[in-house]
Every structure is written in structure tokens, then in C-alpha cells.
Amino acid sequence: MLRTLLILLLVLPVTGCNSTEPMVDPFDPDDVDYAAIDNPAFAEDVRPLLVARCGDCHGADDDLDATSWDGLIAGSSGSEALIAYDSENSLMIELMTKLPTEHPAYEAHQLDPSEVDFLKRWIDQGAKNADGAVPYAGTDRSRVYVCNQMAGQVSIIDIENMVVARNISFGAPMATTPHDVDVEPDGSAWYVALINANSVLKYDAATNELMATALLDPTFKPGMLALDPNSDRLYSGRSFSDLSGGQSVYTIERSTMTATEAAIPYTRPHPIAVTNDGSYLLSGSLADNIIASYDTADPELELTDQVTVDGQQKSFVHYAIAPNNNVAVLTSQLSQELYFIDISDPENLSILSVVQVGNQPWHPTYSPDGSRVYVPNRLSNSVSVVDASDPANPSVTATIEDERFAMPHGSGITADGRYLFVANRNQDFEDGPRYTPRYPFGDNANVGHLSVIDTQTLEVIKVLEVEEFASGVSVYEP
């Protein structure tokens, strides 16, 4: 007993009176079979990793903190750093993989490849925290849908954060090729036009699942889409690439995803629009210097009125509608222009005015109050801000010039009219894409992003990399 005692004091002063916690060895990576864990949790297997491999340069106080989910989620203010479901494109899973041995951040990324296996299946099971939760789900946040039409993808921004959430990919990008993407007003559901999939897909928003298919045609490619929120009606025009001089369009009921082909009575009508109050159906063509309004009442429509302009080809591409729905803008591509159309009453349509803008103007935005219209011109790698508060005077107020614009395609904005995001095609010019790629992986040289522009400033305050060929663009916010 007394032994036992003395031992006891003799130990005491080494182990420390003050400690109450038994000693731990340091958690060390190299102990770990990470390719047995099939379902990696974060708090049990992944944070552990992050901390110990890249918490060093990547904690809480820098500008990616990659030892907490929410840190990781939230990414640097450059990018995102993972995208759910889809580690192929997430931009850690990149850095270990893809960046060349000569780069300077190389030697920063490097982890054992079962350890970036581990972390790409943790990624393509949803990210998922300790809670279960995976990054950015439901309908109640503001995003910004962004079609990538040669990488077969529509890229899904969560607005608050200004990341990329989700890719959504539709298969082969030569046999899809999405277009443009519209959203259900209350934000359940949205659509996308697969222009070499001769379709209109629709998905359920919470989880990004494909709910139906309109299958169009086999000689209609679909281009643009217009959404009536008053009705259960979805339009399509055609796409550029259509060039079978068909004369007409579709009319499709979301609920069933029903679609009737409407027959119209001029050649490529690409841009289409929605009045409003849902009553009318504006149109145009790529071909004949037409513009025209229908009645929506009949799925086959009306023609209501029809007006030819005069002069060169103006190859019509896309129309914007005031909030007053008193008026429509149009833009010209071959002409450089933007129309000032009256639709008050859209069986008598009447051109207010003409403004000349850059070159290849494509899909403009109308700020939520009317004052102003924005319009991407696609060859003159700027966007045109217009005043559009007499629509029988508008003038080209200023221009937004930056040295990231590469072929400015879609554009949409949020409700309270402060961010204006602008789809960047960034495809081959003479001397090669414009836009270079934030890091040189190889296969990323003609990578789309999607412009963030604050319209107080009238500047560019980030740049969001999606896939290739950034084209439409729709936003919605709760």
C-alpha cells in the first residue's frame, strides 16, 4: 500500500496536477486507410484531413478557410471551392489533380492521391456536413441559372455567396447543347433548351432532377425560351444553328410538358418573349426583318399584327419587356442597334425608336425600375448601358469596357436592380480566347464565366468560371 503510494507521488509531478485530459497522440493522415471509407462524414473523416494537410495556409482567419464546412462552402473571394456532386470541377479536387508541376502553388496542393479520392467521393455524395446538409439545397435561395452549351452543362450561382452550387449535366455536349434556361416564379421548377436534343427539359429545383421532357420536332432545334407566369405556358423559338428556314415555334404546358407547334409565317424566329399579362406572344426573325405579336389564348396562336423594317438584314436576336409592358427592346445583330418597340397595344405595334449600341448586341436586360436597358455586345466585348426612361430618345449612357469580357452573351439581374450578371462565351478569336482561365489546367482554355457587375459603379466585381460557352441566363430570387 505504501508502495503504491509513493509511486503515485513520484509520477503525479511528471504527468502534471493540472491535467485532466489522458494524452492523445497528434492525428496523422498517414494512419488512415482512406480508400476503405466508402462514405466519408465530415467531422469523423474529412475535416480531420483538411485540417491537417491544408490548415496551415487555409484556416480561419485567410481568405479560404478549409478547417470548417462553412468556411469551405463559402470559398475565397476569387471562387468557390467545391462544387456538390460534381468533383470533377471543383476547383480543390482541380488543384491536386490538374495544375502543372511548374506552377508556383504545385507543391501547396499536393496530397496522396487515396486522400484526393477520398475527398472527391465526400464531394460527389453532396459535401455533406456533420448535420447531413449538402451546400446551397432548397428553393429558398436566390440563384442565378447559366447554360454552358458546349460543356453539355447549366451551372447553378447561389447569389449570397457568388458561387457556382451546382453543374447539372445532360449528357454528351455535342447532342445537348444547352441554350437558355427559364424558372418557375416561384422558384420549384426550372427548363432548359437542348438545342441538339431537339427538347425542353424540365427539373424540379429542390434537387435538380429531371421531372419531364418536351421532345420537339426532330427538324426544330429550340433557342430561346419565354416563360409566362400568368399561365402554365412555356415558348420556344429556334436556335441560330437552326437553319432548316422552318416557319414556326412551340408552345408548351409546364404542367404536363405537352408541346404544340405553332406555325408562323416567316423563316427563323429566334427571339421570343412574353408580354406581361401573359396576353401576347412577341416574335421576330433572324431572316426577314419581321417582328410580330400573337395571341396566346389558342396554343397554336394568332397572329395579331406583324411589322417589316426596312434597310440591311438586322438578323433580330433577343427582346427585353419594360416593367410597364408598355414597351419591348429588340436587338439587331447585324445592324449593331437596339429597337425601342411599342407593344401598349401589341396588335398595333410601332417602332418608337432606334439606338446604336456595340457590335453583335445579344440579349439585353431592362432594370427592374425601366430606367435603363443593358445590352452584351457580343464582337465589341462591352455592355452598353442605355437610358431607357424616354423610350422615344433613348441614349447609350455609358459603356462597361473590362479585359475579362470575352463574347458577353446572356445577361440577367437581381430585383433590387444592384447586380447585373453577364454570360461570357469566351470561345477561339483570331488569336485565341480572350479570357484567361484563373489557373492552367490543360483543358480549361476556353472556359466560360459569368460577369458580375455592380450597376452603381458600373465595374466588374467578380468573375465566376462555370464551363464552356456560357450562353442564357435566367435569375431568380424568392
Ligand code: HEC
Given for the second form:
Amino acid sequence: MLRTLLILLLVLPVTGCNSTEPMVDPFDPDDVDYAAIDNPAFAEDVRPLLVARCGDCHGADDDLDATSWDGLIAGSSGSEALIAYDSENSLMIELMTKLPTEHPAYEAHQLDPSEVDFLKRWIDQGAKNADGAVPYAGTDRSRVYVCNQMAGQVSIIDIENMVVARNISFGAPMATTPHDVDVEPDGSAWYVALINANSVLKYDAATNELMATALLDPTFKPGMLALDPNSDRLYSGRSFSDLSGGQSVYTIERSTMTATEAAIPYTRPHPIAVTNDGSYLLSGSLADNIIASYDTADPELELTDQVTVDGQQKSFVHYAIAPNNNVAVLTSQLSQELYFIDISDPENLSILSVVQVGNQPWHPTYSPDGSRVYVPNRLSNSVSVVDASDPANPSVTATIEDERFAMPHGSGITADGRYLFVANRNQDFEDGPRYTPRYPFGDNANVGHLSVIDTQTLEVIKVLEVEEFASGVSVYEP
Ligand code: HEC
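What would the structure be for the form predicted in complex with the ligand, given that what you showed me was the form predicted on its own?
Up next: the whole complex, starting with the chain shown before.
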């Protein structure tokens, strides 16, 4: 017994103590030559740096977890932390490179320039995880596309995490000016109208690579798009800025991107929509008080009805079609009205009712159950909520106000009707209120943004900063 105890006493100190094992040095980014790493790997190169440089303040229990890939791409409650392939507009990089020295977060985000360049490299190569996955890639996630007209870009928002996932650039902003966007019903491709490039582009949604271009007449500036989910058709009206006097719209076959110009009997056809069964195209004019319907059987379209609305100049901006396909709503810029139009027989259009909304109502959106229409009012900086359950007697039941609205323009909604997305132009224009971006980066005088509205509370629950002049919006859900 004593012998056993003695042996134990002799053995224990040796096995129980680590002091003889070599010490592992803690990771120190200063020991790494980041300039030499051309292709940063997340697990080996990126994560250790993030843990060392960000972990004290942005760990697993914080609003932003910058120490894991999942945490980093999910962003904070206020914003994305990075945008794959776009380090220039990635918040984490902007915090490192654009903050004024007096900003409280300045010190916290000062990294060695070689470390900043290394992180930029990783983001510009796709911010891939250890398995080589690009954040939010693929076509199986819900997303919002929003044009950034004066930045020559489309931003793609991931709906589940409510963050900007990608920015797709078309080239020189003034030469491209993307205005509206639409998505293939199966999510496989998206389309964008480039006003100043006289073209409509088709992009692969999985890779966000250009697939094909429909080049339109050089005098035709495409504006709003209307996609028929039942056929191969996409239609384009003319931009607000198209003052050519041209009297036509375009029919585009999406599979081939073949474009056919269809003659119409009026100028400035901005509003455009296709009925839910695809049989008729609805159009109208910014210049004349005209609304019209066309049979779509032939790509050159056949005029089936044309109605002239009495009174002052209306300047019809844009349509939305009720889910039951019996009613269309149409905004009138100059008379600040929303028209309810009976389209149950599109060859006999008739106006059911007119309701006063805000100043310069823009792109309206129907709730998926047809009970409401949401109308962003460009110059009142508000969104009218219109009870549309009885289209002969609509009424404004609420007006959503938010100090961050700044020239609300486009809109879109989730399939369950819960979240409404409103694009804000936010330009120095007509003395309207401006949105002040969350961080003073110096280069964001005209940041556009997307307001996310909870339609149950009618409150703006998040503001997603995108690029200059957010305009047309399209929502895709698998
Ligand atoms: C010493 C603490 C500290 C460190 C270290 C730090 N941050 Fe921050 N970070 C902050 C604070 C504080 C804010 C909020 C600043 C504000 O609200 O003005 C912030 C904000 C952010 C935001 C914006 C979140 C939002 O939505 O406003 C991002 C992204 C971010 N940090 C990324 C990083 C990354 C990546 C690192 C490492 C490279 C890092 N930070 C290191 C303190 C830190």
C-alpha cells in the first residue's frame, strides 16, 4: 500500500504538470507578411487576423460577430459588414480607410495598410469561406434587386439577413443609368433597363454574369420593365428622361433577347404593366392624359383600347396590377392621385375611382392579398397605405412617415406581404429632405437607400444603404 502511494506521489507531479511542454506562441498578425499572400484563404489566413484584430469588440456574443464567416456575412443589426467582390463599398473596409480621425470608431479600425489591402483582396476575390463559397451565391435565396441609377449599378439584397449581398456594375454611371430591374420567375436570370445605353441586359442570377443584350433604337431610352411570367416576354416603356417624342414601346423575347419595336399612338409611354395572364399590355403617357391596352398576341402589339382622362395634366407614372387581375392602379405625378382602373375586360378600360395620395406618387405596389396598395410619394417623403378591398371606394388608411425617407421612388413586397421595400433617390434635388448616411465617409453625399417597412406595424425597421439614386425594385422569392 505504502509502495503504491509512493509511486503515485512520484508519478503525479510529472503527468499533472505541463511546464515541461513547449509553449505555443499566441498568433500575432505582426509576424505575418500579408502583402505576400496573393490568394487569401479564409481559415488559414483571414480568420486568424479577424480574431486578433476584431475579436475584442465583435465576438460571437456581439451585434456583429467578425470572428466567423457566417457572422461576418450576416453583418450587424444595422448593415452588412462586407459586399463580396466590392471592397470599395464594404463597410468594414470603409471604416478602416474613410473615417475622419475624430470619429469615435477611428482608432478601433486602424489596421496596418498591408492588412487592409489583404482583407480587400479577400473581399474582391469573393470573400469566400473555407469551402470556397461566395456569400449569398446561388439562386435559392430570396432577394431584392434595386437599381442605383446614378452609380451605374444594381444592388442585390439578401432578404433573410436583410443585407446588401452584391453590387453589379454596368460601367460608367452616366453612360448606363440603370432604371428598372425584373427577375425570371424561377430566379435564374434578371433583366435591367439601361436608360443611356439604349439597352436591356440579361444577367445570369447564379453568377451575376452578363448573358445577352437587347440593343434598342438609339433614340429609345428604356425605363420601366414589365415581365410576363407565363410567356417568354419582357416589355419596356420609355424613361422619364426620354424626350425624343418617340411613339413606341418594346417587346423583348427573353430567351433570345430579340427586341421588337411596337408603335403606339402617343409619346412618353412611362407606365407599363402586363396583365397577370399575359394577354394584354397596359400603357399610358407622361405627356397626354392617356391610358391604353394592347393585345400581346403579336410582338408588334395591337391597340385594343385607349381612354383619355379629363382635366389637368396627369403625367401617369406607373401601374400595379391586383392579384385577381381585375383591377390596375396607376399613379399620376401632377394631380397626386391614384387611379383604380377596371381591367376585367382590357378591351374596355374604365376608371373605377380616384383617390388622393401624396405629392408625386411614384411606383405603386399591391399587397399579395389585394387588400392594400402602397404608394411611395416622391416629394412628400411618405408612403400612402391605400385600402383597396373595394376598388370602387378606396381610401388612404395610413401614411407612413420616416425622417430617413428621401425621395421615395420604387417599391416591392415579399410574397407573404410582410415586408415592403421602398427605394430612395436621396439626391440634392428640389430642396427635399436628405438622408444622412450612418458613417461620415466623405464620399457618400448621395448614398441611395432601401427602406424596409414592416407592413404589420407600418414602421421602417431597417435602412439599407446602397449607391446613388435608388430607383426600380424587384423582389424574387423561390
Ligand atoms: C476596440 C473595439 C473595436 C475593434 C477592435 C473593432 N471594432 Fe468594429 N466597431 C467598433 C465600434 C465601437 C463600432 C460602432 C461605431 C459606431 O457606432 O460609431 C464598430 C463598428 C463596426 C462595423 C459597423 C457595424 C454597424 O452596423 O454599424 C463593422 C462592419 C465593424 N465594426 C467591423 C470591424 C472589423 C472587421 C474589425 C476588425 C478588423 C473591427 N470592427 C474592429 C469597435 C471595434
